[in-house]
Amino acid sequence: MKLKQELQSLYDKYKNDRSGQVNNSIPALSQVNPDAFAISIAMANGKVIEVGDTTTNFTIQSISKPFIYGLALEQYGNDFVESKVGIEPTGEDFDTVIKLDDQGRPYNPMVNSGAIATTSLINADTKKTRDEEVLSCLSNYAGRKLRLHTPTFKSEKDAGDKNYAIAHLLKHHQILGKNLKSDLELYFQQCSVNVTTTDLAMMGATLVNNGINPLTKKECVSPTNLRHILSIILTCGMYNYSGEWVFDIGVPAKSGVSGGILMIVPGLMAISVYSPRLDKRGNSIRGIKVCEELSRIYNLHILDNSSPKTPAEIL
C-alpha cells in the first residue's frame, strides 16, 4: 500500500478513538476540539502527504525545545551550552520541579528546567528582539512565517506557577541570571507559537534534509549541531517514555502537551500527528499509535536489521 493510502487507512482506523484527556494544566489548551486529528508527512525533498484536520492550528509547546536548543548551539557552540545544560535522560516527568546533575545543571534541554535554561541563553542581533529571534528560528524551519497565539501565551503566564518555581530554583543555583522574568516569558512565547501538522512536518523535514529547509533552501542549523539535536530528541524527547519509545519505535521524536508529536526518520521523512487527547505521561494517544504502526510497516527503527523502505517504494 502506498503512503497516502496507508495514512488514510490509519486515520480511519483511529479517528473514533476517544481515549485520553486534553491537557488542563494550561487553561487555553483545555478549550481545543478534543477530537481533532491530523497526520502530515514531509519527505526530505519537501513533498507533503497529509490527511485529516491538517489546517487546524495548535500551539507547538515542547516540540519547540529541540529547535531552540539548536539555536543556542548555533549562537554559542556545544561546549558552552553543555556547561549550562546536560545531555542525559532523567526518567522523570517533563515538568519535574528541579533535578540537577552532579555538575549542578539541568539534566537535558528537553525537560522544562533544561529548556528554560537553554532559552535564557538566546541573544538577538541589533535588528531583532529576543522574541523575534526565537519566532524567526521556528519560522525558518517551517518555511513560512509563524505567529504567536496570544491567548495561550497569557494562559501560560497565568498558570505557570510550576515553571516560575523552576526558574527561581535555577536562579538560586546560578543557572539563570537577573533577567528571570524576561527569560521565562520568552520560554512561554516559544511554547505558544501556532503551527499545523504540516508546519511541524516541514520543520522535521528540515532536520531530515541536513538542516536545510527543502522548500526555501535556507540552512537552519549546521550539520554538527543537527547531530546534537537528533541525539537529544532520540534519548530524551519523549521524557519518561523515551526508553520505551526507542525500544518499540526507534527513531528520534518529540511530543508536546497540546497533542502534537514530531517523529524524524533521518534521511527519509518527518511524520507529525496532532490529536489532543493525552495519556497519563502527557503524550498523544492516537499520535503514538500512528507512529508505532508507521515504524512497523516501513521498517523505520534505526536498529532494525531489515532495510527501511526507500522513497520510491513508499510513495
Given for the second form:
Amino acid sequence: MKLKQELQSLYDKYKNDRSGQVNNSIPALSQVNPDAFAISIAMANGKVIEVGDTTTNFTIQSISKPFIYGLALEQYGNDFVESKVGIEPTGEDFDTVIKLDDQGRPYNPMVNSGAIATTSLINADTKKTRDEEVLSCLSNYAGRKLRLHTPTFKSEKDAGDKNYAIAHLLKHHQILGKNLKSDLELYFQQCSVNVTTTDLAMMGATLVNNGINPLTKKECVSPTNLRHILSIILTCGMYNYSGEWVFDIGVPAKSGVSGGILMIVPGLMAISVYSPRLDKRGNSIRGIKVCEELSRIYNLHILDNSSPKTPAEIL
Ligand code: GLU
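Since the structure above is the form predicted on its own, I would like to see how the form predicted together with ligand GLU looks, so please show that one next.
First the chain shown before, then all remaining chains and molecules of the complex.
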C-alpha cells in the first residue's frame, strides 16, 4: 500500500482509541480537544503526506528541547555545553526534581533540569531579545513564523512549581545564575510555541535534510551539531520509555506532554503524530501505536539488517 493509503488506514484503525489521559499538570493543556488526531510525514525533499487534524495547533512542549539544545551547541560548541549538561539517559521521569551526575550536571538536555540549563545558555544577537532568538530558531526549522500560545505560557508560569524547584536547585549548584526568573520564563516560552503536525514534520525534515530546511533552504544547524541532536534524542528522547522505544521502533524521536511525537528516519523522512491522550510516562498512546506500525511496515529500525523502503517504493 502507498504511504497516503497506509496513513489513512492507520488513522481509521486508531481513531476510536480513547485510552489514556490528557496532561493535567499544566492546566491549559487539559483544555484541548482530547480526540484530536493527526499524522504528517515530510520527506527529505519537503514533500508532505498527511491525514487527520493537521491544521490543529498544539504547543510544542518538550519537542522544542532538541532544537534549543542544537541552538546552544551552535552558540557555544559541544565542549562548553557538555561541561554544563551531560549526555546520559536517566531512566527517571522527565520532571524528576533533580538528580545531578557525579560532575554536578543535569544528566541530559531532554529532561527538564537539563533543558532549563541549556535554555539558560541561549544568547541573542544585538537586534533580538532572547525569546525572539528561540522563536526564530524554531520557526527556521518549520519554514514559517511560529507563534507563542500565551495562555499556555501563563499556565506554565502559574503551575510550574516543580520547574521552579528544579531551577532553584540548579542555582544552588551554580548551573543557573542570577537570571533564574528570566531563564525559566524563556524555557516556558519555548514549550508554549504553537505548532501543527505539518510544522513538526517540516522541522524533522530539516534534520533529515542535513540541517537545511528543504523548502526555504535555510541552514538551521551544522552537520556536527545535527549528529549530536540525533544522538541525544535516540537515547533520551522518549522519557523513561527511551530504551524500549529504541528496542522496538529503532529511530531517533522526541515526544512532548501535549501529545506530539516527532520521529526521524535518517536519510528518508520525518513522521509526526498528534494525539493528546498520554500513557503514564507522558507519551501519546495513539502516537506510539502509529509509529510502531510505520516502523514495522517500512523497516525503519536503524539496526535492522533489511534496508528501509526507498521513497520510490513508499510514495
Ligand atoms: N513544559 C513542560 C514542563 O516543563 C514540558 C514537559 C514535556 O513536554 O515533557 O513540564
